[in-house]
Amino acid sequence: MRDITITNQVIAHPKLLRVARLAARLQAQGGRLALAVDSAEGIQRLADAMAQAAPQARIDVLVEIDVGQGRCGVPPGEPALALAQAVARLAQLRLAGLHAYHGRAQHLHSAAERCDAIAAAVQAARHTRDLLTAAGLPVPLVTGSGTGTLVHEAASGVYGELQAGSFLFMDADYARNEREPAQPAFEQALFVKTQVISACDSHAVCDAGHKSHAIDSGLPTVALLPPERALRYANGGDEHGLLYADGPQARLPALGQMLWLVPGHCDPTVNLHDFLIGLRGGLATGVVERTIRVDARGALT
């Protein structure tokens, strides 16, 4: 993003304009909007936005660390303690706390390999919020975590915030995982519907392609199948799927079954569609509730 500057008057950029507003909107209500932040030009472009936009209203701004994600965020510490510093220093912002989320860790398979993960994600929070502590800056809220780590963060003692949302979803990626015990068992919950349009000895095709669901995670898994109709989905295109059979003992399905298959990715596959159909009672012998709308659907900026 940038800034505009006409005669020494910085105008700030229209989406940040548009945040300011939001933010004075939900502070009318009694709510808050919460924005995380890595660098200090950012921190003043939004604290700019907020004078021109909404002078009357404050925004929480967490100071976003990098604990291992390899995306957003400064290095813990030092550097992260600075940009608190310029938070604290800023009349239109509110140093809300720090924003400390390893999504990396969330998707390693291995009990182990997450355990040590967010073991070191805990420790940077840790040394972070104690550093900005003892420098006399209040931190409320250390927020970070996600499906696949949530027990670790909220065994810590350091993260108040949760940031688990697949649990609600869960899909074959997540599947993947190797269980902990300590970790809550959360079910299957989202599907695409297909349906064979074209069978043959050696393979049957559905319509449900990459249009239908993510792949960036693996590809789909087939549901709801009895071991000896295991299938295995391969990559068709953009409309199409292809299934074997998954096993010496397996069976193709016939053409014109319906099936269903378990994304690869919950997340983005959620945002190909315009509705969910919502069933009560499971899968295999709910009933139909209601639609729901996806109201999020392309909202991508």
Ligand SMILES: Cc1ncc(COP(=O)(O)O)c(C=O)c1O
Contents of the next structure:
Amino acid sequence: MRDITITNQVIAHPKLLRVARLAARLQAQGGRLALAVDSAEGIQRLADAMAQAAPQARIDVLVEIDVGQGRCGVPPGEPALALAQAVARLAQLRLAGLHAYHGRAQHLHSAAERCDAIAAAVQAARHTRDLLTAAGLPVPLVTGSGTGTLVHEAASGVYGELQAGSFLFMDADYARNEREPAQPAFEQALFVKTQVISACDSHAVCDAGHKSHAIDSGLPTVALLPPERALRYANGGDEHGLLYADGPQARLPALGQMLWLVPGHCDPTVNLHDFLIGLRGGLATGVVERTIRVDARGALT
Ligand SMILES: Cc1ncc(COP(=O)(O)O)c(C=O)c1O
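Could you output the structure for the form predicted together with this ligand, given that the previous block was the form predicted on its own?
Complete assembly follows, chain above in first position.
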């Protein structure tokens, strides 16, 4: 990988020195590292780290604007212009554009709400881009978006990069979103395999609890069961899941039966596992093609 964008704000000094060295290494290979920034102090620290650890290199920075997420980012408009001008004054940094990501909009259930949220984000990004351009600053890229809203940013004519990631795997939370008519249908591709380890008249228990899937966006669903076998997954703690028959006709699974769970949230679920097992040909009859190590697992600092 030669082009990397770090979208979390980084301001701690030892981390910035590592970032500076990585930027220089990628630049030497013809790649680039881009960092989202949202404070005058942050860009000064970054410039100092570059001067110390990679004096020959320049690092790309994206001025992050808050387009509705309420997380990182300066307000769109004048505050973003002021920060961009400050970036342009630092010789170690190169203004690479705007970071305008609306994470909360991705998971709004209604398609109309997502559309409205991104219309406002696009307006803010366009206005800010035009302000910078009018002040003589380059805005080669506006980047943002995710799986839930990508059709809107793609159609905006403002965004030059879509940061969607979950579309690759999908999850139970995204599956609950009302479908955007223009959006391609992304199939579920990430499953946690689990086995029934206990069963009684009222419920069954499987060996997949919070340690095997993230529950911040809700509990998993049980995949690939015909309606008469439909199961509801309930919280059984760290290592267990409780399974209840979902409907009067439904039957509980037998002891030893293998089941496939669709995690509530794919990104943090992947981070819980050392390897992904890649199947070709479907879950039921497919064959293992390769195992994929989760390189970035635990790499949080
Ligand atoms: C800054 C940023 N961009 C893009 C994404 C990808 O969004 P999604 O996985 O919903 O496609 C995320 C997800 O956490 C993110 O934090």
